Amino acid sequence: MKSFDTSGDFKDNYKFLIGSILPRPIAVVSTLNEDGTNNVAPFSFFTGVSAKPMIVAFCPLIRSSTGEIKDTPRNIFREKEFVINFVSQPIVDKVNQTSAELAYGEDEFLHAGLTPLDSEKVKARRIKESPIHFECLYRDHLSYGDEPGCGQIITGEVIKVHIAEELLDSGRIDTDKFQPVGRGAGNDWILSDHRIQLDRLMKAQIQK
């Protein structure tokens, strides 16, 4: 087994992270820019944190190209809200387009050919083509530095959930109908078209 020290170039550490933590779910985060235009960007350092309150977290890094904070956290810290949109296989190409580093104020909805949809409780718009949306209020964040490659954790409380009706089966989300997509290393995207089932060994199971 080969071992590596993590005190070197952050780019090496990043490669180890994205090559090891697989597959990674994708949060496509929509926010409002300062002038009211839309911003959309995908983040694959993303997870759930709490069920009650319902909390999610994602981790944007400082831009490696400019050393500046990304537009998404900039907007969240100002507006105190955002929307998490989920990726399904039919929209993966358009979601990939939202990763383009456009000038601040340029609308990623237009760039990617996605349709903005008004939210019910926050001002940020949802992605109509996405099958699941979480409307979120900003809760808190931790920062680990302000140099290129440094990350932060941003948490949001989910105050409204929207799910396409065709995905639901007895109140649960049908994975086959959802067709979720994850991220891998480099340019890899990972489809959820093959799974195995193992009985969980916990005494109390929320899933049942």
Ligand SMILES: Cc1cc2nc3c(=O)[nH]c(=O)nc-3n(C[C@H](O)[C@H](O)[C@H](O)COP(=O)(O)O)c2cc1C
The other form holds:
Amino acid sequence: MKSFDTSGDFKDNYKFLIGSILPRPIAVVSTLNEDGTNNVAPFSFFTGVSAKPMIVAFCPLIRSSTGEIKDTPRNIFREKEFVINFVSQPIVDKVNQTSAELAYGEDEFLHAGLTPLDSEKVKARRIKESPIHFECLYRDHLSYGDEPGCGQIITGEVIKVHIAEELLDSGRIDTDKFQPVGRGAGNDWILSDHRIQLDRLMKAQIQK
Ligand SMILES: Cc1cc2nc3c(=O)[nH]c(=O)nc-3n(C[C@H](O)[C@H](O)[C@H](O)COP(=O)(O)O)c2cc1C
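Return the form predicted in complex with the ligand of this protein as a structure block, the form predicted on its own having already been given.
Zooming out: every chain and molecule, the one shown earlier first.
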């Protein structure tokens, strides 16, 4: 096996993080800029943390091109709320557009051709074209440094969930209807149209 320690350039570590942790789900996080315009950006360092309270976490790194904190965490630390929108196959190109490094305050819904939808419990807007939305209140964060490549973890409590009705089958999300897309290494995006089934071995069964 090839082995390496992690004390070198952050880019080497990053390369192996994104090549190993696969496939990664994508949180498309929408927040409000200071002037009330919309900011949107995808984050694939993303996971569920707790069912009740319902908590999710995602991880913005310090921007490697400028050494500055990204607009999403900047907005969340000020506004204390955000929305996580999920990615289905028909909207991947538009979601990719939201990762562009626009000047702060430039509306990324407009840039990506996405439609803003008012949320019910938070001021940040939802993405109409996305089939699942989580309205979140900021809970806490941990930061691991201020240099390019340093990350932070931001957790949010999901206080309202919206799911497009056509995705539902007997109260559960049907994966074939959802068509979720994950992030791969480099330019890869991963479709979920090929899956296998294995029997669940845990005693407490929460199906799907
Ligand atoms: C699919 C995808 C996943 C991404 N995941 C992350 C991530 O987990 N963490 C991160 O810091 N940047 C990630 N990025 C890059 C950010 O989206 C990008 O830096 C963006 O400009 C941040 O926007 P903001 O400054 O509006 O927050 C990802 C980009 C794409 C296309």
